[in-house]
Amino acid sequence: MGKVAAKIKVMPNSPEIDLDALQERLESSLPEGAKINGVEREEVAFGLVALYPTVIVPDGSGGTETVEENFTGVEGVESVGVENVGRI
């Protein structure tokens, strides 16, 4: 069985939350067999600056929803967009 790479938009739900604890907070928050591969940042706008982990999680196991909904859960998360997927 293959793997697969997403790239996930994660919005903060505020320009002052600490993104490297966020971050942490993401990468504990994965489910077993995923792992980050990686995490971009990019500034919105006004302060705000999205998190873009390359999050890897074996093919054939629900795809990324369960990353989406874990993130989802984190605190200090506004949203949760997939930009990205592909196999590797």
Contents of the next structure:
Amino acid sequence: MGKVAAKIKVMPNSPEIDLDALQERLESSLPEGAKINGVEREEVAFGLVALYPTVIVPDGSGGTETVEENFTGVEGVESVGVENVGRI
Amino acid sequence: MSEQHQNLAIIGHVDHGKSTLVGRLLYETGSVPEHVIEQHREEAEEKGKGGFEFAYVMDNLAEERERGVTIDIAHQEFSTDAYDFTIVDCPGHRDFVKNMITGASQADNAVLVVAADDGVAPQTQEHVFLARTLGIDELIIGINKMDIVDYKEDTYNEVVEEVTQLLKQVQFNTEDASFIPISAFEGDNIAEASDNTGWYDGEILLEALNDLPEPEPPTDAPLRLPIQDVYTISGIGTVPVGRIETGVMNIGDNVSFQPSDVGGEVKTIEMHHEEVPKAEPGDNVGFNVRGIGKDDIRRGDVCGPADDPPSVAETFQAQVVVMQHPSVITAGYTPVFHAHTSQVACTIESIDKKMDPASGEVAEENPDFIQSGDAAVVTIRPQKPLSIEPSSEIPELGSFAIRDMGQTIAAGKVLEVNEK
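With the form predicted on its own already on screen, would you show the form predicted together with its partner chain?
Up next: the whole complex, starting with the chain shown before.
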């Protein structure tokens, strides 16, 4: 089974949030078998900064579902959406 | 280098050689970094396999990418005379289908890989349908692993026939499809015409890619901006955030949010934290609209021009393909539909037609049920207001994934919207 890299857009719930701490919380929320391979940041608007972790998951059952659910439950996260996926 | 850009999806069943083809395309077009080739050449020579770098490149590219500090998924690139291509090697498992439908990067065209020794396999069907759902214009079909079937013309023709049937089933215009016998592993008909397939006189793969039509940017379509989140920013007010799918947003435009059915004038637009006068497809923006409060709009709303507002469906007719369902789907079934940033429970009100996989014709009008592997036309009633568009008019907002029991059970495209 191959692996899939998913670039996930995580929006914080306010412009004031500490992004380093948020990034750490995302990291520790990962389910088993998934790992973060780098996190990009993009200034969006009015002080809001989107985090784009690239998450590696197996090309198998469940896809990115658990990762999305876990990220959504992290404190300070407004929304989670998968931007794109591709086999590596 | 060329100026035109294309996103190219590589699709097909899991063991049919997609990754090998990606490696071969990168290799033949000189797109693998020199140090990688050099490293593999040395390794190959050490192991007494000099001159056979390709296999090593293949084995190590994935590892190389995984080791990298960041992986830019959209970074497998190669160029022909006409285009710069960015390759998306689509995941094999169907649970990623939702991501491909609601994600950011839409493929313009696709290469479908079908192994000559295996023919049409389950994921071949799913991916062909996905290609159609995602609005792929042209499909190049590489009948791969020709080396394994001794380059036999008969075998090639049989697989071509099988794939043609499949295309008809999902109503993909077969005139927009071209077939090429290839071996990604040996390099036949990729960059040079192969002596092994003397019976074939059509285009080779790189020629076919070079001859693809130019993708048209969706700036001509009306503005459609699905709202991802809504914030209250001090000193500014309500700020909806999202990515523009089609059209252009200018300061001063009069916009409408549907299905919330409110609107106003765009006061400011910010992108990359800077104020901009206008924003275009693909831009991630936050903006502010006069008179709109935080509770007036929500995630899943679509923003469009006030004089050409996003459609809100009372019901809509769609073509769906059932990818996996433990039993059968009948009228009355109400799973969750994922379309752009919206997730809404929708009832399948009627199953109107079922397609015959062999002929592509309507097999049955008003069937009692459909099940895994079936392609059908159904009428759908959203249980809450949903903004969605006919795929023929705005493909970016015309596709959806259907989920239930934690799985993606079907995918579809909207044929017609019956507006409220």
